[in-house]
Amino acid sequence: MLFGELSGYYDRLSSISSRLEMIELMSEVFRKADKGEVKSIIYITQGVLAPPYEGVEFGMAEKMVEESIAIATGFSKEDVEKEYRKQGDMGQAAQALKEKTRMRPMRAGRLSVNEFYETMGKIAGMSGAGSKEKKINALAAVIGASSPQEAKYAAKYPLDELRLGLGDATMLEALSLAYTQSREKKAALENAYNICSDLGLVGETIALKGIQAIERFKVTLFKPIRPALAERLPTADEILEKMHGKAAVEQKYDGFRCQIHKEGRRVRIFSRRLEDTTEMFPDLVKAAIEEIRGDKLIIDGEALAYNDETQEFLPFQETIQRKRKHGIAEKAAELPLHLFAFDIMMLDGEDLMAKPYHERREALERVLKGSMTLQPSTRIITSEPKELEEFFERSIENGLEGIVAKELDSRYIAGARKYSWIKMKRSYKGELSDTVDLVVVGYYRGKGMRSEFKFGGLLCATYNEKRDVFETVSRLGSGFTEAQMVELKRTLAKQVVKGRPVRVDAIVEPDFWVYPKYVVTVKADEITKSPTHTCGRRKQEDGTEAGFALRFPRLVGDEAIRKDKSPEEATTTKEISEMYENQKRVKVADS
């Protein structure tokens, strides 16, 4: 497939809002493309060069892309910047200037998808002295050899600004439709994706080897597994009822989610977002090599700063200081981490994910026996609500978030939120029992005292997994520090788009729409029904329609943006609906 043809599909995708139409159109792309091009198409469409855990970045800022466009079109950098301000989009600016230029491309419309992808990969790989100029000139060559339509996406790609509205779930359904003639195999594809975290590999596998290879997909060392997630319930009685009367109950830690992969002396550590964070945690790497009693293994846990002398957990505000690119050794000595492991997914090369929880726990305790740095999470096994409540209260007193109850016979369910794991977190009178993580889809101008910041608040949304869209749930205007308002305005201004983004379902309209990329943590007093928000919107008994909204929402946390979560990992519409029902049950019990 020629890159020009793919660019044409991208234009068509940008003009439609129906998810079903997107699935149909993307499946057409996959069917038309050579099977050896599917991986490249997926990465380009995602706006990446490789899966997150490989850490491959373009390393090109807006000013560099502007210079590339100037060289390719013969206009000055000032002309490019002026066009960029006019269009509000670097790709649109590149297209407009290509249409005006008198410089004629030599190979316009003849660049194949794989040639384009490989060239962009080479640009990303340029390093060392003079690499900035090399990158600028190499991108200029690509734009120069492109048609105006191709130039638009060539300029957008290195800035991660394709913004086509295609989430992972939509891509998986398109792959299923393209290669099995129905969307029914999406679950098998999603399972494969959850255990390898590489959508490009999943697409390449089904294209070249068929659905049978997807159904035989296995866990692989050094390819991170998408982490298992917990559902929520507000009381011990409800948790034990859901767990058929008996459960393992573990302390819930507020730290860095760490997935450790080990083979011999090779160790890699992956974050909640599946990024490689190995270099940040030399103390954990050393402990994994020296203290673990097994090999070819994958362990899931939470790392946090811990005071051995007082046996106290340090606040997350101190633990977060370990996330850095410089001064790592010094900070590791000052704030050593302990990893509290709560699961093991592979041991001696054997996939343990389908084994029952109690067997995995036994294996975990064996491999960590004697380790001082890597320890199994503290837990009890109980069938008594009172004992569960007392363990919960002790966990809170120790400075932890709460507890996670686990079904004794449950398997490790990658990338999914099921009732085999249930969390219960601290609650305060008159407040929700938990914070929620929401996706920013818009923001408002500052008024009054906030006018100097040009920032007045956020429009936030939940993630609807079934529809693969973001549904508004709150206008957030409280809890910001001055520094956070400055940071949010600066960050979100780069994501402003003309008109409501394709994947956003909204009735209310902010002053500025932004592409759904960033997540914030929010606390609220309660969840209420609202005629103006689309989260869980449905017809009511009186014939009107209403969704859910947060009452008295406020931003929480020292960092304005939660960098460890992607938009698809935010609180879901289903969770908000369940929290609303749980909230009603707690109120009845309290009365």
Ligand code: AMP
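These figures come from a predicted structure and were not determined experimentally. Positions refer to the first chain, counted from 1. Here the rigid core means the biggest group of C-alpha atoms that line up within 1.5 Å when the two forms are laid on top of each other. What changes on going to the form predicted in complex with the named molecule:
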Given for the second form:
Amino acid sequence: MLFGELSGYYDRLSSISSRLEMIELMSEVFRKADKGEVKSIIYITQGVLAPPYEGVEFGMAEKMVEESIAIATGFSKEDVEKEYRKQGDMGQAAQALKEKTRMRPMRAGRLSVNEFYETMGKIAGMSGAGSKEKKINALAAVIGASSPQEAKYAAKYPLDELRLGLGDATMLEALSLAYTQSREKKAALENAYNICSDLGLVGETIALKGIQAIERFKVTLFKPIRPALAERLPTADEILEKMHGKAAVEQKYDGFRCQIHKEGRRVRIFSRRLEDTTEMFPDLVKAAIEEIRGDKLIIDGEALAYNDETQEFLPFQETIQRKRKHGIAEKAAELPLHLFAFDIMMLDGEDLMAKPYHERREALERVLKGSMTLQPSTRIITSEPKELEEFFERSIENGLEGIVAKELDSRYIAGARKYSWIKMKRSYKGELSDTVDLVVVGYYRGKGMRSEFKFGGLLCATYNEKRDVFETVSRLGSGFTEAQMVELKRTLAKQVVKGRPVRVDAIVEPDFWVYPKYVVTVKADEITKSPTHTCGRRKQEDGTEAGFALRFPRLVGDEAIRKDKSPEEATTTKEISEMYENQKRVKVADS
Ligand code: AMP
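Form predicted on its own already given; the form predicted in complex with the named molecule follows:
Every component of the complex follows; first up is the chain already shown.
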């Protein structure tokens, strides 16, 4: 497929608002493309060069792309800057200037999708002295040889600003439709995606080897598994009932989620967001090499700063200091980590995901025997609510967050929040026990005291997995420091779009809509019903329509934007609805 043809599809995708139509159009792209192009198409469409865990970045800032456009079109940098300000979008600026320029390319529209992808990969790979100029010139060459329409996407891609609105779920359905003629194989594709975290690989596999290969998909060492997540319930009785009377109950540690992959002396550690955090944890790497009795394995756990002498867990504020790029060795010596391992997904190269929890746990205990740094999580097995309660209380006294109960026969369910893991946390009166992670879909102009920051708060949404859309749940106006307001305003201004984004469902209108890309963490007192929000909106007993909203929402955390979360990893509408139900039950229990 020519890149020009793909750009044409991108224009059409940007103009439709129905998800079904998007799926159909994207599946048409896959069907028309060569099988060997599917992987590149997936990465380009998602605005990445490789699966996110590989951390490959273009390393091109706006100013550099502006320079490339200037070189390719013969306009001055000032002209490009002016056009960019006028259009509010680098791609449209490139397109407009390509239309105006007298510099006509020899071979416009002849670049294939794979050629485009490979060239862009080379640009990203340029490093060292003089690489900035090289990148600028190489991108200028691509834009120079492009039609105006291609130039638009060539300028947007390095800035991750394609904004086509195609989430992972939409992509998987489009693949299902393209290669099985129905959207029903989406679950099998999702499963494959959850165990390799590489949408490009999933697409390539179904294109080249068919759906059977997807159904047989196995865990691969050094490709991170999307971590299993826990549901929540407020009482021991409910947890045990949901787990058919008996469960393993583990301490819940609040630190860094670490997924350790090991083969011989090669070790990689992935975070909850699947970022490669190996360099940050030399102490854990050393322990994994020296202290584990097994090989070709994948272990899941949580790493915490721990004081060996007093045998106390250090608070999260201490542990978090290990998150750094510089002075790693010094901090590691000052604040050594312990990994509390709670699962094992591969051992001796064998995929253990489908084995029941109790078998995986035995294997885990076997390989960690004798290790000081890596220990199995502390747990009990119980069928008594009272015993569960007491274990919960002890965990809290030890400075931990609560407990996670595990169903004894359950498999490891990658990438999903399921009732095979249920968490229970301490809830303080008048406050939700959990923070929620919300997607920013808009923001407001500042008024009064805030006017100097030109920022008056955010419109935030939850993720509705079923509909693959973002539903508003809160107008967030407090908890910001001045520095955070400045940062939010600066970052969000670049994501402003005209009109409500396709995947956002809203009744209220913010002053500015923004493309759903960033996640913030929010604390609230309560979940209430609201006529103005679309989160979980449905008809009430009195005949009116209402959704959920947050009472007294405030931003929490040092970093305003959660860089470790994608919008699809935000709190879901289903979770908010369950939190609402739980809150009602706790209230009844209190009174
Ligand atoms: P939350 O982040 O509140 O949704 O709680 C789920 C998280 O708790 C998981 O993603 C893990 O990172 C963490 N966690 C801590 N201890 C455990 C444990 N024993 N079993 C499973 N997850 C745990």
